[in-house]
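Below, in structure tokens: the form predicted on its own, a single chain.
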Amino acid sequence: MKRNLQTYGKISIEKARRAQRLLAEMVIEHDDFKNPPDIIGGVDVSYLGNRAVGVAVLLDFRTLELVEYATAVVDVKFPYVPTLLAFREFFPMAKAILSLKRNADIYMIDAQGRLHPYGLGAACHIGVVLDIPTIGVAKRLLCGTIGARSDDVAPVVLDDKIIGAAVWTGRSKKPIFVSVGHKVSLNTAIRLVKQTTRKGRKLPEPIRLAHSIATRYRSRIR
């Protein structure tokens, strides 16, 4: 992993967008980890004030018990600019991912990822500075339009190009959606989401854990 994180939060909104385009030509969107993992991770980032809590988790992929998590708080620098929350986002997520005893074989990011405007989600980027296997999984539409449903995934297309997709978990009228974050395909980041999914549930359990880690964390810091 790349360890070299003190510039991020100091980055002008002009450069931050330059980097992003940048970034986004460095993505992998084919399988490029151990599959089936043995380790799966989540990661999240919950707010409070002006301080970010970050949140990684690491489960065992097949039973989806809990293996390790690490939490970082830090001040929030960069402010909130649609399209560009992976800055506002990535120091709070990494510092998190790093301070694990071990590495997942591939996280799932509670973020977008090649589904967004510039085909840089957080999901994408902490992917590639980090250089790690990803999976974006959001809860609502950024961009793009939901095709045709076949079963419980229909594709995200924008400007003719599938970015996503929209997938049907647990008894929710509503998809999450799913996009590859880095190294690895949106066929194969559809099939983890699902089978890391538990009945009756909608988010996939590395991020549904994690998100209630990084929940009661921050009201221990109120």
Given for the second form:
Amino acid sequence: MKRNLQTYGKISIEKARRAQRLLAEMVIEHDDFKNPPDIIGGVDVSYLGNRAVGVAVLLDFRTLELVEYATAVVDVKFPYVPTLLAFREFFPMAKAILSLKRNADIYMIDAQGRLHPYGLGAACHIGVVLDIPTIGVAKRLLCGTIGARSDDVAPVVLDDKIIGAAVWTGRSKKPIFVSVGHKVSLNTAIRLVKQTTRKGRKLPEPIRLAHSIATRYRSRIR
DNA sequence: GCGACAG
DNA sequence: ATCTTGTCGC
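Please supply the coordinates for the form predicted in complex with the DNA, as a counterpart to the form predicted on its own shown previously.
So here's everything in the complex, that chain up top.
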């Protein structure tokens, strides 16, 4: 894992797009991590006014039990702009991940991965910059069209290309959206999401716990 | 120009 | 994301 980070400073939409185009070419879409993983991570961000609370959790892949978690409070410096989420959440997420005592073999990020108009959702962005395997897990669709559903999965297509998948979990009528973040294939990503989603739940444990802790941590800093 | 739009 | 009341179901 790369532990020397750089500051983006003030960045224009134009520069952000340029960065996305360059980083998008660096995304690795085949499995390149310990599979099956021993430890699987989850990352999420919550907000308290102008501060972001990043949370990274580590779970035992076999038992889905929490083994460690880290938090990071950061001042928000970038507005929420659809397709540019990474520029807002990179630091809180990265600082939380880098604060962990150990690393996960792969991390689920509460954001889109390749399922993004420029092929670089925040999950890919974090994965490429920190050089860690990541999976994008989102609750809503950002772009693309949901194709033919087969069992509990349907491809999400954009410009005749499969950029992610809609996955129906729990008894929710609405699916969650899974896509490649970095160093993982779409099929493996889908499988890992299913394997870490407890019976009846809509979200995989890594994401659910990270979200839960992020929300609870807010009352601790206000 | 219009509508859509992760967290 | 966050702000919010009640409500349905296990």
